[in-house]
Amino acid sequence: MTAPVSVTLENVASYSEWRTAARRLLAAGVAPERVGFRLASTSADLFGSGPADVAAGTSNKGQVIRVPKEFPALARDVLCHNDDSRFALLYRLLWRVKDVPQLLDNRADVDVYAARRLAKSVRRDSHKMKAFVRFRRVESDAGEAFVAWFEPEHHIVERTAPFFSRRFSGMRWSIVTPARSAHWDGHALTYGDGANRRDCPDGDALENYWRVYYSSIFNPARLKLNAMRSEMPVKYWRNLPESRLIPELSRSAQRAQRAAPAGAAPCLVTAQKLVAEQPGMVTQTMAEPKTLPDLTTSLQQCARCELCETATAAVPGEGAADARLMLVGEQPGDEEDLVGRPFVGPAGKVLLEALQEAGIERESVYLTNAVKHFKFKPRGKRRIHQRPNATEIETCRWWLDFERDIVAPRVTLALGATAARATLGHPVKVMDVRGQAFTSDTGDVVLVTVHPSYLLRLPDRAAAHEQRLQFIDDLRRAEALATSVPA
């Protein structure tokens, strides 16, 4: 039997080391099974392959390797993760994207999927990083500089350091993180080891020139809690000066649109003053549901946007809580209101029969919608279904989002357009994505199809019947899909 072959590398995000390597591994045949990677700060092979490094001296002079365009550029996003696996994911794609050119189009590949999905948490991770860097002044033996601390997810610092460097050019200063520190004097960009959030300072006065300016720029007629907090996560508020008024902020909002004139931007004065008499406001936020009988008790209490007003209650999703698919549907009906579980009305008899004629247990699946209270107009003693409309759902996209992160289902079936916008972030007509597969923000595949309701209004037996029989085709589609996926 061949023996296993070990690969050392010194830097964790190295893409031209890595490459360099991946070469050498190309040009003496080694397939991707044989190879084990470990870091050199690390004592084990992070595969547990065996004692043989590859030879260094191994040539690969005068090979030529050709790789797709978009190849180096995913490599480099996929190595700065801190997922373990990534390099000998990336070799394994390089062994096959060599031959399958076209490989990386095909987003429902193992391989293609898993590394997609940890570059665009990097890209994620990059874009926060930028967005919420806050630098205190020091006053130090060369004068004035600046400090900011950062937790990232990822190995991104050297990756978005000059960013900061081209925005700030005209300043010294430092990014610390657990990690990795990103200096700049003025002329050149270095990178040290990380620190400890205690080595930083802490409270300067530029963090009330932070609360001033988000105070005076703070809008409450276009106050969007969720969307706050899809942008600006929670984990990022503790280093966050601003982050103080949001609450303060958040609960006035209200009171401050309805006495505002429509347009009207808060008085900066106000601002100065609101955090002139409130210097120690502690940060309160929302506890975040870890599990889903805690998100269940939780969306009882919400009060995020008028449905709950007229609702009977919210109806939170129903199933396996590791389900590996997820179906969501657009809100509850009439007899779902009534009886607080999804699916239980006309829509959802057809979507049961679907499940059944699919070979899906519906105890198998996790169900749920993307709106969680019923949305209807009286009309005499009926309640005549309302589509939501985007605030709403945009609004309820926070709790869904919080379904999805705890199930964390490897497939998610949107049902018909307020789905499919709720868990794609944006609207699409779903004709013309039927059938498509799509990558969203969680790290799930979502494809999309109709919502059964439509199978009810189609007037046409014969157009109804087809349907029906794509529909299920469509749920067949996304269980095989969730099956060949890995967790």
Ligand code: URA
Second form
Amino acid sequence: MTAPVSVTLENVASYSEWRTAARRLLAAGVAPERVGFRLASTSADLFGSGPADVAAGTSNKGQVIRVPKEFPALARDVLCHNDDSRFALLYRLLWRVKDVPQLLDNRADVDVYAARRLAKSVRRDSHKMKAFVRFRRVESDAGEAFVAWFEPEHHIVERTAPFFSRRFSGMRWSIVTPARSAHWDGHALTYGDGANRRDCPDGDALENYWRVYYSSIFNPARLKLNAMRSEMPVKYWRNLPESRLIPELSRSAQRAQRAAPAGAAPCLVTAQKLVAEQPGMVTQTMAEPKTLPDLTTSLQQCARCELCETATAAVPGEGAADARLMLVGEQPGDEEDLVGRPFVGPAGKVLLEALQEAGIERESVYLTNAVKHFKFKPRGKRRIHQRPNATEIETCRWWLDFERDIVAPRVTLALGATAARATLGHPVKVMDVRGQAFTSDTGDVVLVTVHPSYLLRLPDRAAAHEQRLQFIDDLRRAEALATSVPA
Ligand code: URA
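Having looked at the form predicted alone, could you now put up the form predicted together with this ligand?
All chains and molecules follow, beginning with the one already shown.
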């Protein structure tokens, strides 16, 4: 009998609920074509009409279902998408993957491609939420709290809120969206229904902070409204206090430019004057770059941490702006710091030779570092390399994230522990994860290998030779993956 089967789900994005239903369907041998998924909150049946509920009379006892390691993570992301077909798509994939375990590696497969596309869109939405949520301070009977309004595209509140509880663990906050809200009381995360934008506070000291912060970094010469709109959808602008400064800053900039002598360099005077008029505000500057040349220019003004005080200059990445493969190192070394280019010293020589042996042209990849300033301790006339610490890595991710957004590589190869931490967002042991493929928030696949300087430090020649061959293999693998992953 091939009667249609209807599955009603209570939650829009719950992996465990979907998995329970999918296991029952599999155990009952229900083919994907017969299944319709429906959300309890909507009246629409995503399949058709009149079917029986699968939960009745079926059991998954004793059934062992093996899926590739990657499947649960992919499914979790896909389920957060707002596309109604996501439940059926995942069940179709599950049905097929049990017979063809390598299916997920076939990125040209229609279902695999569709699932990866949905997952990527969810990760990007989550990334945007992390970047564009702005809290406003409110006073309540319980004391100070912070509230932010955000309008995500997908069902990402539960997926993304833990990021904020880690980052703002010491304050009480709520993030409110039209569909869901997340609340942190300093100890536990809870979730509730969504709300209306009108319910969120507007205009306060924190908002002022953001505005002043933005005006301090504002460089009128770089104001490209169209580019800004394409990078940051206007719907997010409404929630960014700093965006309200743009018209006034831009008018002042035009006035200043008309008054300036021909050929005068663009400057930040107007913005800094605005900042000076706001007492007690930070003036640290960071322009949000939209292109690599913008990024290179803005980077030279970076004072986000103390490394800028001793290094000669920040070293930007270099290479193809549309590279499919990005290589991320640790930080510029002594020579890189003086020359202003990445990987021109001894470790760079090892890397370039390995690239050549792997058959990869240097010009085809994008080479950069997790930390942009050289960290060292002076010893006599020498400058001794120091590893960047967790705060420095995290602070400098501001730049690396922009590089990854602009270049949009398909694969990022992290060279060593610092680069792995910066690209994955958490620490890992390089030798434990070498060879694994991670999917990142920015949409690329991340692979991890050793840093080329590790090869220089190995005392044993045979071991060094062995490691070097493995390193070349890692480069080849990254290149092959970058060529096979669809854009
Ligand atoms: N080591 C790195 O990680 N990056 C460089 O640019 C040079 C050495």
